Each structure stands twice: as structure tokens, then as C-alpha cells.
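Shown next as C-alpha cells: one chain only, the form predicted on its own.
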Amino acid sequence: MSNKKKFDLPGKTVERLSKYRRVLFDRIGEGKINIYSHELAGMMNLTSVQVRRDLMLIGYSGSQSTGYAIKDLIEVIGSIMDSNEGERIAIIGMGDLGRSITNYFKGKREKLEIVASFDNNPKKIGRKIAGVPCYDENEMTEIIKNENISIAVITVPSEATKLVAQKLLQTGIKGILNFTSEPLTVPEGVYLEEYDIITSLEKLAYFVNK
């Protein structure tokens, strides 16, 4: 487990902080040294009383005279954000939404890194997939408490989540990302994140012909 600094955020600050730091990481690809509040703010489209009620919570405050320091801040984040040792994560489904996951998340963040995944499909099997090996689902207890993975994405037909999810649970893991369209239930203890595109698209088109 981490020894860093804790604190009790709520989810939605902690997804801004990810997305902060996404920013600014670009920021440095540009040159940028320091930023304000009302900048970052402006391309989340927040507020500037946002984004600095957000980094008063972790304890950071900039100057009215030259903003937020980037890399501090960025650092001050990953502080928070990430463990001492990293989180090892799996794909359940290698599928294409499976591999595209795989493809777009590798090397995106040091202390996150995606190490198995898991198919039932005998042609994926024993291979690596987008660089990570593919074993049995069926393999699924050994291998992630063998590869310490506390994270699990699930990528699945619908009608396999619940039953992928069941065996998640039964290996210890601690974490699971939601990729189908299937509502799952998990005991205390376990976090669990849910992303249904159907929804999320019936919502941009309620907006959008309201």
C-alpha cells in the first residue's frame, strides 16, 4: 500500500484532478511554466472558483501574481492521485474495444500499467495482444493475484458481465471499470466505475434536440 499523504476527495474532484493534470502535462509539451486558475479553468470549461476550490482541498494554492507552478502542481497530483508502487490492471474481453483500450492507454501514465488480460477465445489465448498477454478466463484467480493486479477493466458482451464480475470479486480485486452496458452490483470494500456509451450518447442527444 502507499504511504502517501491522504485525502478524503470526493469522486467528481477526483476525476477533475486527473483531468488537470492531463492539461498540464500538455501545457509543459508547450513551454508553459505556470498557469491560473482562470486558464485551467477555461479549457475544462469550469470555473476559475472551481479549480481553485478543487486545489485547496489537496492543499495547493498559487500566487495572484504568476499562477500555479505546472510541474509542482503536476506533482502535487500525482501525489494524491497515484500509489507509491503502482497499480497493475488487467482487460477482461479482448475484444476490439479490448484492444483499443489497451493500445491507447500504454505508457499514458507511469503508475498505472496494464500487465494481463483475459479471453475465452482459444485463438487469443497464449498470445500477446497490443503487447499484453492474453490468458484463459478461467485463469483468471491465479494469474492476477500472481501479478498482484488490483484493477480490472471489463470489456464483455453484456451478457457475461455479471458473471465476469463474480469471479473479479472472488480473486480479491479491488477495482473495477465498467466498459458494458450491464449495471453491476459490488460488495464494500471494492470501487466500482461504470461507463455505458448508450447512455452517454442519449444524454448528448436529449441536449442536443432540447
The other form holds:
Protein chains: 2
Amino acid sequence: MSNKKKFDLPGKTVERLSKYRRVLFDRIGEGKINIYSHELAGMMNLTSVQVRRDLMLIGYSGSQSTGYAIKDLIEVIGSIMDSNEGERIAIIGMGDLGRSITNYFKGKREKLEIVASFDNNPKKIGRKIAGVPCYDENEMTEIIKNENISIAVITVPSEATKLVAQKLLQTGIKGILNFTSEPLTVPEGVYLEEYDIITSLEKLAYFVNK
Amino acid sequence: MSNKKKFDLPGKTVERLSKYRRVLFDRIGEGKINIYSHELAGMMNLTSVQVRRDLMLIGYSGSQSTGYAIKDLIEVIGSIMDSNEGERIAIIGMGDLGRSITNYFKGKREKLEIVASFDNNPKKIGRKIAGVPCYDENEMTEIIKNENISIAVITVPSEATKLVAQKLLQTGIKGILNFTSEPLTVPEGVYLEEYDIITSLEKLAYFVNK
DNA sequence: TGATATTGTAAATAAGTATATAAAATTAGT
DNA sequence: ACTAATTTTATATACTTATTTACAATATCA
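Now show me the form predicted together with a further copy of the same chain, since the one above was the form predicted on its own.
Full assembly next; the chain just shown is listed first.
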């Protein structure tokens, strides 16, 4: 019943594996069977060494003549990235951003599913938005537990973040993706990822002006 | 007329400076004058050394007794992060995501302004969406030049990315923030930042299951 | 005056990427 | 059929970027 990963991969490698898999899938659509490291690299703005190194880390080998077997490689990446049962995801705050994420994500990954959303707007509660049922924020604790949700995406206004996060942590949530500008702190064992569009744009502006 | 930065800061430091500034601004709202490195660190889930090191890199000094002068520090960060004229930003693809980014960003930063958006949907073209004029995608080249836009945010469907990027690069755009799953390649001198929600969620799922 | 709290920074460690090179397979030339 | 050149994977080594640890210097307070 244990689901421990066989590999302890660097974060950046995990990110690239996620992208390799999708790029490779497109490639299959084009009828290709094999791919060389430099081809994959070219499609992703990387060096071929980077690609080979990543694949080395997951213990996948290619051939000097034909490169890597695409279908096979996709499966190997899947065996590392996907858990057996998959993860169930909730969107906290079904505004523009929550909706666009949900729509965008829908059906993209087999083992990851957005199964619930929460909001405090009575007009949204009880309806389905972007194909996902929207519940009252106050019911969060029980529903997350009952629905066996392990990952939450926070897309509420920044002021509400701290409170929402606190509630989430009480449910025993395992991963949080925070899209607000309010930095969060989570206890050991909970995995946190933060993305802030203002930071991204300011960083761009800084480097654009160097 | 040159606008070269005095400092060559690491990317991660730039990201944190962006966040420091906003956290500090909130802090002023609470009537505080000074702040210690460990306080700032605590608000951002960092160590105090990290904070002091960042401030050291920008040459800002505090006092052992009172810590850092908030207002002063905000200004120093501004002098490093903001260019004199500021940057003008365009959103390419005014769908849910483009709209939510625009709404969220509006008025948040003085020196960064979203001044135009582009779409191919006739219902959107010619209107203002989220307070920003929406133009025909075909007019992109001239408008970006005329409006003196230096940064573009790509929020079109993934299939359209490559073409849009190509057009953008022809305008001489200086920075691109790509939100699609389609990896981009840009020439030397153009600064590229990419964020992909699928990757983020897959990464979370991976680490949640370790 | 001695203990404590803080900044400032050097040095060590860790994470991530790129360079260098070996080994294997293929291709081209003779 | 043999050999040399080429292409590719695999991986060790070096380098670069980022974070943490260690500690010196200074100010404050009991």
C-alpha cells in the first residue's frame, strides 16, 4: 500500500519531466517512434545534456542509433510522476483565476483531477462552475476530508489567504499551490508551491532594464 | 539616458525584493516605522540571514538597535527595481486568464502598467476589457511599437503560442511572460519567463507522494 | 560590566547546469 | 571487409547559483 517514490529527484528535474511527457505525447501524435536527446532539448529550449542527465536520474536508457523510445519513455515518466490512486484537487476561490485554471486543466492529466471548488459568494455556491461543483467555504473542512482531496489551489483575494490556509491545514491537506501575493508558512510534511504574478512581472521588468 | 542597474542581482534576490517591498508596504499601513530582519523573514517564510544577505547585496544597512527603516528601504528597493519611465505591458489573449491577470494587477504597481490587450475574437476587439483596450491580433506589430510596449504576457491557447511569439519577437519586444504549456525559445537579449500550471500541479503531486 | 539581541559578512554546503570525455553504434570511403 | 570519421548516449568533473552555518562587531539593557 506504500507509494514511496523509487527516486529522490531534484525539483527542477521533476518540472522538466512533466514537460517532457507532454512534448513527447505531441510527438507521438506526429507519428514518431523515437527521439534523440537533442531533438527533445530543442523543443524545450534546453541542452541535450540536460535531457540525458534527467533521464539518467530516472534510470532510463536510450540507444546510440535510435535515441529514446517515446512511448516507453512516457510510461516510465508516468510511473515516477503518477501515484496509483492519483490526486484529487480543490480550487479555493472560484473567481476569474480559479475558473480559468479549472477550464485550462480539465482533462489534461489522467491522474490529477479537480473535483471541488469553494467560494463565499451565494450565487456560486451549489452550482457547477467550469464543470466542478462549488461549495460553501464553511464546509471546506468536511468536504475536503470526505472527498479525499490532497491538493488545494488558493485563488482567493490576498486578504483572505491566511484564514483559508489555516482552515486547509486543519483538514490535513498535503499540498498547497498559492496564487495570492500573501506568503504562506506551512508545517513540515505539507508541500507548498507559490506563484505570484506581480513578482514575475517585476522580475521581468528588472532584467529587461539591465 | 542610460538606465543600467547599479547592481547585478541574482534572480532569486530580485524575486524576494519584489515581495519585501509589498510586505513592507503593508507593514507601514500598520503604523510601523522599523523592522528587524527576523520579523521580515517571519512574514515571508524565510530565514533572517536570507533577508540580511539580500539587503547586503543591494547595499542597504540597518541598525542593531532598530533594524531597518521601512520607508527608506521601500524607496531603495524601488530605485533598484523600477526604471524611470516604467514598463508598458500587453496581454496577448484576453480570455479568462488574461482578464483575471489584468484585473488582479491593475494599479498594484506604479511603474508597470498593462496598456493593451490583443485577441482574435471579434466580440472582444474594439472594446475595453478589464479596463484595457482590446485590439485585433493582426495589429499587434504596429500597436506594440507605437504604444512603446516592452513586456508581453502570453495567455493564448497553447496551439497559438508559437505564432504569437514569432510576431512578438518581430516587434522587438524585450520581455515575455509565457503562461502556455508550449515552451518558447527567444533570442539573446530578450528575457523570457515561463509559468505552467500543469507542471506546478504535477510537481506538487510528486512531492506530496514521496 | 556582562548578557543579550541584532546587523554584517565570510565560509561552507547544497542544488542546478555546463563542460569534457569515454563508449558504442553507424556511416562513408577505400 | 576494413578503417576512419561521425553521431549519439552515458557519466564524471567543473562551474555557477543559491542557501545555510558560523562568527565578528556593535548597540542595548539589566
